[in-house]
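First, one chain by itself: the form predicted on its own, in structure tokens.
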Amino acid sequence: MVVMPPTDERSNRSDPSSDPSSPPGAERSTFASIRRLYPYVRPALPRLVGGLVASLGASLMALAIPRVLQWVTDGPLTAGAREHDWSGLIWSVVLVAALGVGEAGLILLRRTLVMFPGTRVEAVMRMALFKHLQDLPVAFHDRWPGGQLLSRIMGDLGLLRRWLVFGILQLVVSFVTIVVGVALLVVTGGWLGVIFLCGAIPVTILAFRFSRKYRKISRLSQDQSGDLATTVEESVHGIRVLKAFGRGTDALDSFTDQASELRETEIRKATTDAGLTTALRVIPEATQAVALVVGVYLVAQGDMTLGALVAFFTTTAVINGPVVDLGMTLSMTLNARTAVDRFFEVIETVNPLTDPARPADLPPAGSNDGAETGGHVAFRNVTFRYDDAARPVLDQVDLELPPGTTTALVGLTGSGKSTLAMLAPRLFDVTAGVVEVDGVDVRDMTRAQVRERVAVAFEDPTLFSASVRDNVLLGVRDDLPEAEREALMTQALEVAQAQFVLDLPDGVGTRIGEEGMSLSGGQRQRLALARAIAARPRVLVLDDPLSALDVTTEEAVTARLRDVLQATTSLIIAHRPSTVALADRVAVLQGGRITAVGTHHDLLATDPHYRYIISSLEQDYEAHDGENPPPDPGDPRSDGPRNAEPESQEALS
């Protein structure tokens, strides 16, 4: 997988990025990066030339004034003073205005011509890079910041989509018109020609100097954007734990530091571009004042005429232009070069966990084969690390889930259990060995195949901004009558005990705020549980979801629950003893591997890591106040006898 270790001090979570001194892209030329872009670009192509075209007419009628200029001044201009004859003086005029409306014409039809081409590349950028976010696993997400990907997906694409109808086409125009411009010069004017080109080697020089300086400060300022997006990110969605600790003013103080870091790189970039602007302001200016006082003398010596010497300063006249603004356009190119590196960056992200050429053939999911029991779900030799583990999380796990059981998986914190359920949806691969749903390595299906089979409900539920009711119908197939989806809703929010959403504003079509905040823990991890249950899966995976639930309702969902994963095969997460009770059989996982399966009581029997496990979640469950739980008999580095007894087993059960 292309996902590179975290290197922000302020977050675990960091992209690839934040090392601005060699970013991911700095070796290729700026031309080499934005070839890339090509793809995208290739169907707005007809249009964009057209632009360009039309831009490059403009510049050309620009340029074609001055040669009307010289003709009508050493022409019309003198003959008409002399002989008393206007009409070549009027023509003259007519075609310099016509010129200039021609000119006007061109640049209103390149405008017309790139702009909606310029969004429609930005809009389908947008969407391939959120639909690849989409795609890409856990892990990539559990290392990049949010506020990154938020300023790549709007910030960087909306760069780009004004650099491509406005910036691209300036480059190109500004050069074309300031060489023929200077060819014009240096055949016209000559010596007056050959004095501007020379400007040409300074301003040359500074800008090959600008642009590998200005690229590393816009590649930082861009990076450090992200950041602080990533900043009020995290400010907002831990606004509750901030105002509840009162550390306002600390995440006040942390902001206002990578604020004024951004606002000084924003400063450094300003100066550099200025730097450039004023270089190429002064340099072209101080050409034109030793080309004018040569030009007097060559006049005055009957070496020019007056007409030649006024096309020569109109022309500069002309290039002065492309020239100021070369330093615009060129730091918007070297921004828009910075922008698809970052953009890149992430759409090509490699990810492992892809769908096989050669899908399994599997019936429709909820089909359950016409059988009233859920799938068949074996762990077989599973050993699983992550990238920046030394050692792996689960080694060599065997675990069978019979069809229509419920399996309570328990081990200590960090013993691996939440990791092992995450494969079975395969949320994450196997470093080694097979996870398999009714005899299939998971691997042999589509991604949409085993999540169609596996639902999960996670401790920590997250919702989202919608109404409650496509909430709770987001793993529901699509095709299916609205009387039965309705009526799955129903049931879900029955058996979930989940009811209170009839009593908000609009019921089950009210809008929930984001990340369901508005809700309390409870009923968030209600809603939750109602989504898995919708979706009708023939594997259940359940993370705890009744943590954050009252005994009383905790009770009333337990029961129900009974009832309807009679037809489910279910793993479920257990952090308290009371969700044990909901289980066909226990599994203990000690160690990254299975010690041991078996009913509650037969585990309490003849397990002492078991009953171990057991009174500490009683004692956390319970007690809440932070005391260590009893020493683990099972644990080598406990005090205790290894096979030591609880004291009463009754009490335990």
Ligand SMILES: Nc1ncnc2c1ncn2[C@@H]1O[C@H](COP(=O)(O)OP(=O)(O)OP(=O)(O)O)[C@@H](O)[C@H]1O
Second form
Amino acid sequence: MVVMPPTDERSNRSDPSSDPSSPPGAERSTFASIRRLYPYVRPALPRLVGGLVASLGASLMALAIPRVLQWVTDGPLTAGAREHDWSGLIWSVVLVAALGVGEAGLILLRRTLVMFPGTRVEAVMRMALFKHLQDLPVAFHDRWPGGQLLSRIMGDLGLLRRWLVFGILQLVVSFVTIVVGVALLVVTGGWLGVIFLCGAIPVTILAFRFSRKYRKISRLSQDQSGDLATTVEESVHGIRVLKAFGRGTDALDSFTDQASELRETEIRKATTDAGLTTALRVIPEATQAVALVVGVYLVAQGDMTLGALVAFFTTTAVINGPVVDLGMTLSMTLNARTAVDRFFEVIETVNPLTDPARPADLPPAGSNDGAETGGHVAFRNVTFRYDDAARPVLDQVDLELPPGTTTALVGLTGSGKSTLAMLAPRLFDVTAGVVEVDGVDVRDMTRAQVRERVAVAFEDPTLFSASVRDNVLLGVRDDLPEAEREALMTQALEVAQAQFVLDLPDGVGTRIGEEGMSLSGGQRQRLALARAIAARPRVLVLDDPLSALDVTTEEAVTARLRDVLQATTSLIIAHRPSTVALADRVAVLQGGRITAVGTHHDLLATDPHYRYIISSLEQDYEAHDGENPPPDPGDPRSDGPRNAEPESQEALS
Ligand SMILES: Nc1ncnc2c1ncn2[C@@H]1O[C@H](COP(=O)(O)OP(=O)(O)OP(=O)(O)O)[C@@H](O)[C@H]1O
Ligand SMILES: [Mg+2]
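Okay, that one was the form predicted on its own. Can I see the form predicted in complex with this ligand too?
Starting with the chain above, the whole complex follows.
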């Protein structure tokens, strides 16, 4: 299990001086780390092993060629010249050609075998990661920057595929070729083989030191790529704000700094890699030079045949390639290990908001049939504290929402209204206490059961780059007849006063841009409202659903919303007096608690904090809408201590 690292801890990893052993899993060996891939690689294993066998076969054929050459040099070549016996020579040429062709055929076979499973493993892991990201709670996404997730799901898994289709086979083949080749050299070359073997000592030491150093730089580089992706994502997302405030250059500066940091890390990576590759080239060459001198001496002394000397150097030529490749394949393996670690950091993050082992036996919600009645919602003694927050936002909140009623939730900014609203659809779990829907703790329902019953429209209306229809019907069951789905959409669009979509180029089939960017704020809000209404839930949670609408549209939506809300239990977070007017009752959230519940009139008469809130809402409302009077004729300002109240929840606490 991985503990989710806080954002600042993660960005520390981008600091080249930070302790690179800090990332989770750093203490594992590379083998132990990569072994975790087994469940994903298992289905592809037969083909990967087939590819490995083909590669090994190709290498062994390459190693056999020098043996044939030795035999040719010492046998038919010498004898052929003397005794005019050419048949042995011709057969040896045929054999060398056959070995060459066989080697090429096996390399082709390897490529064919590993290409398909490599891409399949990548796709399966990518889907698993995305599925897990969808499953992880909102709290996870609050803490992990998008770029880090993006770089893991795209860059890291691409790296892993390349290693699977090429790196791992190459590593094994290089290793086996070197071991078999050196063994052959020692057995057939005698002292020359021992000289060559001496070169393995510095190579091994260097490879170990390289691994330790490269692993840290590789982690740093991949984390920095993630940070860079986050910066790109944020600046593209916030391009309007950056442009409006003329801060494009600042964004560029910060991007340039991060990109330069990444470049420096990449240079360090390449330099480390180049150091090893150079050593792997120089050490065998040096041992070969010594072996040449000794070899010539031995041949001259008659202690070695010329054929054996030729075979020795042809074999070292075959080994030299894999020795140099070892540097590249080792760095690929270490990069793959980092990718595996980063993948498992996310995939092993345990979701605390899971379905219960024995879900409550509830009748199907029967939503979307239009005949739904409201659910009963109860917040009992609910305390909620965000992870890492010093104090709870909600402290022993008690609130009942009787079936079919509409309750407005009011409170100062930052008092925890949106937080409370997110507990009903179980986007967060309570720290203490219980949230019940129809008498059942939401933690005893599956998430599907909860979402069938509770629909939400958030403050910030997120729309997807899909058609208007798909956006609005997001919460509607797919198995309903198409005509029924269409009717639900039409009604929801009408209630939310979102008929403007009919004027779009393709009507409800029009694809709206990323996050609905091509629509105005009020248009997006109305579509988000339509989406919540179309789901026909037993419980509807609306977080300030009308804030971006002009007064006329708001009145039209309000009038139609009353009809919908009659059939549903609703919790409406209100920032405008007109929204409060929709409600049967009002609940006041203050200091993390519900301090009063009652009708608008009763609360005006009895609750000073409510009078204060309403008076500030009205001021705000009048400031924005000028001549429009508040919907309630009562004059909350007549005796309200509004100037005596603090301006925000933060000031209260
Ligand atoms: N994801 C989060 N992690 C940590 N703290 C949070 C998070 N979201 C909100 N908070 C804090 O919780 C408190 C309540 O926030 P919340 O969004 O519920 O207020 P609100 O009543 O909806 O305010 P507003 O009227 O401005 O929408 C605030 O102090 C806020 O800083
Ligand atoms: Mg809010």
